[in-house]
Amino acid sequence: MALTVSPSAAAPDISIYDRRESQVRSYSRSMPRQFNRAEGVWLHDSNGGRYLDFLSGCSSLNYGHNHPVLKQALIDYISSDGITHGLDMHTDAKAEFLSALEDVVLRPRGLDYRAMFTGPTGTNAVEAAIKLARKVTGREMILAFTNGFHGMTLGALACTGNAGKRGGAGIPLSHVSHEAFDGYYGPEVDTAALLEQRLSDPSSGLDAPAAILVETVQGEGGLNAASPEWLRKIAAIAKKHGALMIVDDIQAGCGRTGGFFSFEGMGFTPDIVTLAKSLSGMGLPFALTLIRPELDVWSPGEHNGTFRGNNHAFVTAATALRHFWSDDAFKGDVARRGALLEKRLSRMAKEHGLTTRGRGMMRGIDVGSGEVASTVTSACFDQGLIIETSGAHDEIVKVLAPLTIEDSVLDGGLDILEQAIRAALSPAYGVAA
């Protein structure tokens, strides 16, 4: 089909970012428009250009942009002057966001968790899971995975496997074994038995436990997919060393990979849940940390952040599970739209003997290299489509597509997608173009 996107021809005056704003920033510099409006699947620049976004705010978008049943929801509380801002006060926001946590999500599920309501990033939930983690057990040690990604505040830093990403930390990241992800060393080594090995010897170095990390799905570490049988086995060790189980939810889960939450249907239930990105389905900050209630041994007080009782992201979030996810529908679309994400790229990937990664509607395509992955993008971005990288060597070109994009929309962008992974490894084929 062919697609209303309309790219700018130039780029913005951007000298008050060059003046003011540190050198820090990132996606800008991939992306150098100046964006002023968006709704649904779409973004605009302030010249007037009109982009597929096929990055929702790193899966901080899963409903799209300004859904209007979120909209209308907030503008309405805001309307009626509701709270904004609450500390860990009770307030009516606060009380329909759990109840709708509550039916929606864990009763259905046969799941009990009591929420912790942390600071407003997924890294302060991270933070919140490893450090009760610890105080629960009397143990250090956290056991994370190679290419996985937590965070950038300290402790989840520390747990997170990129190099250029812990050497901002400017001090030894401890306490943390990155053990090998499943399929690390290829299909044929079992990564859990040699971790069971490792636990099981008390002159293997490595310590007892205070929880075992896990990305269900490696969101920032190269779409790297565990199989249930992995996640399983490694559910038995951390029960067996008298660990818990942590999974990092933030990026692949409420919706994503396909269930609301990431592990749902793989035969084990984690002691600890990270939440965040798409929980406010709005974009709105908020993060939750999920805990079995045995473990909610906390003092009050005793971890806490001042934005943990963003009113305005409970309202949304609310709406978000009760609109979504009061039944299988919306699951059912997703499911559609993966499978159709799934042979689209399977068929670039033959093409050019590459690969895929992910699930559900968290997947890539592995072109080689960072160098191709850039071109990749760019070629994307100057015809009107927003995507990005991920991975150790930013190798793999990710697609993170709102998951209520229309099946056609979804298609013509994977055809602009197509073209610029053909254009880039295909010279002949970029020339004649």
Given for the second form:
4 protein chains.
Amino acid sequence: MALTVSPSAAAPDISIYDRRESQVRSYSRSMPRQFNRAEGVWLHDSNGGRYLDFLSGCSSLNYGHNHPVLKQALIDYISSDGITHGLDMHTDAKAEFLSALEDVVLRPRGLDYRAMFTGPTGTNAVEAAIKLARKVTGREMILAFTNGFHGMTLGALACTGNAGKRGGAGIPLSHVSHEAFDGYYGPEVDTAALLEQRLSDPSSGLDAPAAILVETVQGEGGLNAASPEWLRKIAAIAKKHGALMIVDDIQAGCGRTGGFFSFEGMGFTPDIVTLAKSLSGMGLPFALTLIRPELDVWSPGEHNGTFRGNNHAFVTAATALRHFWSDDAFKGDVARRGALLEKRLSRMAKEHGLTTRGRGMMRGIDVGSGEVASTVTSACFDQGLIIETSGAHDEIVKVLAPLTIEDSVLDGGLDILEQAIRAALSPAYGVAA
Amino acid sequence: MALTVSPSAAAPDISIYDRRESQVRSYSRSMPRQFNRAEGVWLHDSNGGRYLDFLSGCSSLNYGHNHPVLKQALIDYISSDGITHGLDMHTDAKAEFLSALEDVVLRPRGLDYRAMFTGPTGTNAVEAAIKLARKVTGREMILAFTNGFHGMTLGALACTGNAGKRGGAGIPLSHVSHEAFDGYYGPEVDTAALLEQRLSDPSSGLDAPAAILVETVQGEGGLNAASPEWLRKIAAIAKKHGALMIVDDIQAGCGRTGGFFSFEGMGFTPDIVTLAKSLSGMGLPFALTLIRPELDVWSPGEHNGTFRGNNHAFVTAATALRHFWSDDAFKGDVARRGALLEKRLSRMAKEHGLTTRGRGMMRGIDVGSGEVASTVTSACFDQGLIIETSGAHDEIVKVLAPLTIEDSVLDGGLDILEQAIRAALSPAYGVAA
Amino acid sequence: MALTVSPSAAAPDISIYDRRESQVRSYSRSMPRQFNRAEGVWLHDSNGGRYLDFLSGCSSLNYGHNHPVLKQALIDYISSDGITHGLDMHTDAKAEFLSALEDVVLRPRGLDYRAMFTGPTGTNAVEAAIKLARKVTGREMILAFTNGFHGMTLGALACTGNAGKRGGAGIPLSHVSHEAFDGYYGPEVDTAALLEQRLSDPSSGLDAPAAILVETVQGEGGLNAASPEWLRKIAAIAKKHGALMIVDDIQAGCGRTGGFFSFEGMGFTPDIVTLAKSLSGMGLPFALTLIRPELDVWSPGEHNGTFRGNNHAFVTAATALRHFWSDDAFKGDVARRGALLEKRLSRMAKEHGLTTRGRGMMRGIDVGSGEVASTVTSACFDQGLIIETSGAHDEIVKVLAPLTIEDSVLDGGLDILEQAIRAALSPAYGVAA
Amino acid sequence: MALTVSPSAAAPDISIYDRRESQVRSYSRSMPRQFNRAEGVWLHDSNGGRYLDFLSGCSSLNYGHNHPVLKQALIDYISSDGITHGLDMHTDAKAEFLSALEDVVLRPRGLDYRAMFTGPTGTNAVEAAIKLARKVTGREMILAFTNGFHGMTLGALACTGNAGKRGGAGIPLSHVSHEAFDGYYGPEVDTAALLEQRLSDPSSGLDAPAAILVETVQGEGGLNAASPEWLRKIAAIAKKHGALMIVDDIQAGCGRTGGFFSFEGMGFTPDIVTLAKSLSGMGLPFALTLIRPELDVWSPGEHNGTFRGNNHAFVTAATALRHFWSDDAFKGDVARRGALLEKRLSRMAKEHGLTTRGRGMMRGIDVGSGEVASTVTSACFDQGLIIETSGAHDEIVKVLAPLTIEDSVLDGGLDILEQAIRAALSPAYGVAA
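Taking the form predicted alone as the starting point, write out the structure of the form predicted together with another copy of the chain.
Whole complex next, starting from this chain.
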């Protein structure tokens, strides 16, 4: 399949945004277009432009935009006056989602979790998780990690590392200690051992934790991928010290790193898992906190929310689970595409003496600075490729293509990226070209 | 129109929920049915039962379930591959929503706000509002009110009065002081004056506030309606002491109390307004923080979130704004229905020596205790009427019928309620009947 | 006895203070003299000036300066190489203090307390008290009062009302709610009832308190004296809601208001009492937290401090207890002097349409503003009378004469005050005089 | 001089303590005697026993008990009716103390500090220091260290590492991060570099600090002595990141480690220094926060306290400064005794394969466990030697002899210790002996 991107030359009139949308908007600044239609890996703008999407709603569109199977299921549901909003009442859609979760996700993996439908945002799923950990343990302290990202509401924000985001709180963020992630101090230092030492020392000043909250691959913090060994150590440390282990799988889960969960096959089972982003399959707001049954000590309504049962998302999510995860075909596709991505990024890295990051279809390349990365992503956008950055200094160019992308299209998009990096880092080449 | 409710006699098999849904679920406990379809004021269950909905998704369905105009707009949008998930990129749907907001809501009311699309839950809109107030003022303290309800994430939860909800936090909730709401200490005590005294006293121990956060009618806290005079005093106090006034209009807004905003015509303009619940018109997750332009000091992305632009909700919300709010017809209907509701509830109250609460189509009756209220709502449910409670002790039976309800249907539903109250409070009558 | 005050005309060289003492110093600014000697009610400066002391170290010198009995006991102790510093070891001096406390204070009043020797400052005694209350109850919230003053370390400061002091913390002060003191909203409003309503309301937002911390007369906050009725209500509220009642008797205790404790004969028994200031009798650093035995759940050393057993203070304190409190003579003297003080202050108040405050020998007059009060105290100082202010705006001129003052000297000092007030409020008179 | 210890065989009647002193008492539990007299290195009990003091009030008695020069100065002062309590008024005693501080301490060392007289306890000096750092920087976070000990009031307690002490707070301790002290992760890991990495990383989750608070030798935390190199790095890190460097010299200062300050000659100057313990010279309550003049931004009275000017302590402190620190003789004595102590402890350590800790006259030996250490100190006490433990597990036997101890007496005391260790670790020997 030939790659036919065709970005628009001109930006549309966006005065309504200047007039009526808050300054807080961000992505729209680097993509001054107005989009109106999308399918699969393609985004279309109001001037007829067509863009390849390597951002995928920050991994919220793992199955691409408006996947026809999900789209049809949703249209059918709406057409038949299916329940749209039902608080946390029982609905057919919810029952079918829970069944699909049980049949396709939990049972085959030997996992036993209960689903808590929090408000349909990742940050809400994290808030619920840490609330529950505090309730179960009677402790206050949450251990999160350097470069971790967990959300913008106050409880989740305290667990987030980014100083700019933290500064928005306007109050000191408390009851969380940020520990060094795997490899943070270089390959020589076992950061799990450093943590263990302090937790075992009654005079370290580190209070006994309610939970250890970790991403296996840090989506916003630079695509740092923790090793299975380190994660097993962290799981063991949590257990030893009476803390719950919470895996925040909001960005790395739902197939992004290969399996449905990012921690599959690693030899440990989290106490709590948070999911959101691609869970609905179609980009609808949906979030979930999975809880080991013996930890499900909530009182009815103790954590609630108006939109905690998004029935449209139940429909598309159940459909997506059954469509993509009933057998191993999709997983195989993702593995193959992940390998392709790894090969291409490594080649680029080798060419320029750079390093790569990540795992599965969640990978990036460290171009050294946010300035270079911004040059690269701007050049990509001009060529019709939507791609964004990650990391403490936005120095990682991050590839989050839909998992459903054709191999050839993935290759074509990476050609654009390769050229943009070359142009940014080898200006002479850029001029010649 | 005759009222043909027909509740199902038997509960369905709900073992999947016991097995796979968290104990935190609440409404489904008092409504042991599985719903599958809804339109207008009606909910249908999987056994063919039909229920009149006086809960309306806690005021998230002010235009009823699956309103045909909104439903068609959404189906059309999905069918044409409209953008489903676009982070905060510009989309046709967003532009149209902003235009509708400007044309139909802001300009006619002489209001100048910018829209911040937070994560699509009310609690997120509140978190954004208090963050911004703290950023603008450089202060930490938020003043909220007794019986206030603002959400379940940590920042909003600190502003919430309910002890059960607060207890779920697992850490002390700080940086908020809960002041007495209008009428809290009885009609004789001007609680605004009490607040003013402490704020003006440098030795009161009450720190200078970043914001005063108030609901004009307390939806969860017992349908207490503040008087316009009191609200004007609060607005003046906020201004005098350099604090922002935030009206949380999540439950009382979008027409529930008569106007689009609950504070219309009261003689003050909030600095920040939060909206959610019925904003999408169809019950889709959607939330908004409206900000006076001069206070819009956010840095790009300082508060963000994956689902902060729910395009499906943009579509239905814009359609709802233009359909219902372009002229005064709907407002007139709501006023008439609100008067009917008031008349009927007052009659019930008079019959039993009870009191009523609320304003517009957001009213309830205080039946004296949570036990009685529970008896009443259970009896209603058995008769096919879905209705819930509010208040510190769940002692208020709360009528949140769709605003679009036919007058006769409203009347019919209130007949069921009237009889249930009579049965609960006059047992002899109950037996006789 | 004639009143022979003779203030120095000139200030001494104080360059060493400018060079080497922090800007935080305060009293020395309004009293630009250097003092070198003191006995009884008299202070002497390095230029031979002699001043009558109506400040008494903010009630730390209730028995006057260097009382000969205490002074001799201390010299004897030091001369015999009595233990000066012994951490919390048993010493003869400590045993004698505990015996005197038991014999003279506790047993005659039917009180059963254990003494916790905290670091020798009032703030430390308060920190210990609130720590213990939190430990006993498992709750975090402390209820303190408007205009309360409890100390400058972080835990006690959070309980203090004064905004200037609070601002020094540099972090938000949490886990304390400041309730309205007796009479705060005027004589019509029963502030105990307001508190009770919120504590009994599970939706008020006021978390269940660990303790209610109260001064019976607010020494720094304006000499507001709570009524016995109100205090009994507060004690009952604490008991009803499972909170400890802590009376901070640091300024009002040790005889200042008449009895040894300020709450004697009021019909309630605090769970915890804090003492400091005049406890040593001679102005030595000493503080004490008295605890009902069943609440004494401390682990050994859980709250400690290097100077927690000040043996010099044990010596003078024990001597003072036995000397002044073994019979009722001293109490009678204080009552008589308090009545004299009340009479004189009321006369001044009546003359100028002002109001008086306080109880016993802890009284003041509200001169309307901090400016007037400052004029008054400066004029007094120029006449050789040391007197200071109190209150949210420093608007109360506060008489804290030694309790041992001769009636005639008290009268003479009040003459100076009377004239200074007259001069400040009747300028013509001032000129004439 | 022969060593004539003669402990009492029997414990005295201590029922008064059981009846009237709080359970919080600690040292008296391991030393069940009642002391009545002390001079130099000797403590005497009420049964005629005589004990050699290797505890020295936890380094509050660096010049021994009741040093005759200090004692006489104090008796003279009291006899002449010198001001005992003067709040923060100018007094002759204060002026003389400030002059001595300037003459003997600051000027010879080229240091420029202002003295803030806080409440007379170390914890109060620390609270003042961190308040000021927060005020100066506008930041909240304090960086303290593993095993650090800074006091028991809430602000200082948050900086303290010990879990048992922290647990007494009853609320979560916030706004402090505990970093790894020098050598905490073994000699290979440069903990200053670890800290620097996180402070320089905008996504580490470590908020910008107001201050770094450090002890050069951790008195309570195990006598860990930081290297000059590490301390210089910490000072440089503080400067680079806009934080103040606070040296808590409460236990290690006043000569304990050799110089008057523990950081002398190390090539950096702290912004703030806290002193207490031995500052008065005689064990009287006294504390001081030294501030670089440009940081002295306090408002008058912003941090105050009743006993903030302890005039008795001014007298003895000034006398001590002039007596011991006017020339280098005392410093030389301490150096020699420190070397002797080091030699003896090293010999013991070598004999049993143990390690030593500390610096100057602040040294200890790690006997492997709190149980062994307790056996050792009990055995010492039975032999008339008062000695205590330190460290996270109380596993360090700590020698804090008076600095004025005769070399031969020091040697004799160490003989007792050596034998007690031998008995504890070589039971056969113990039996033989």
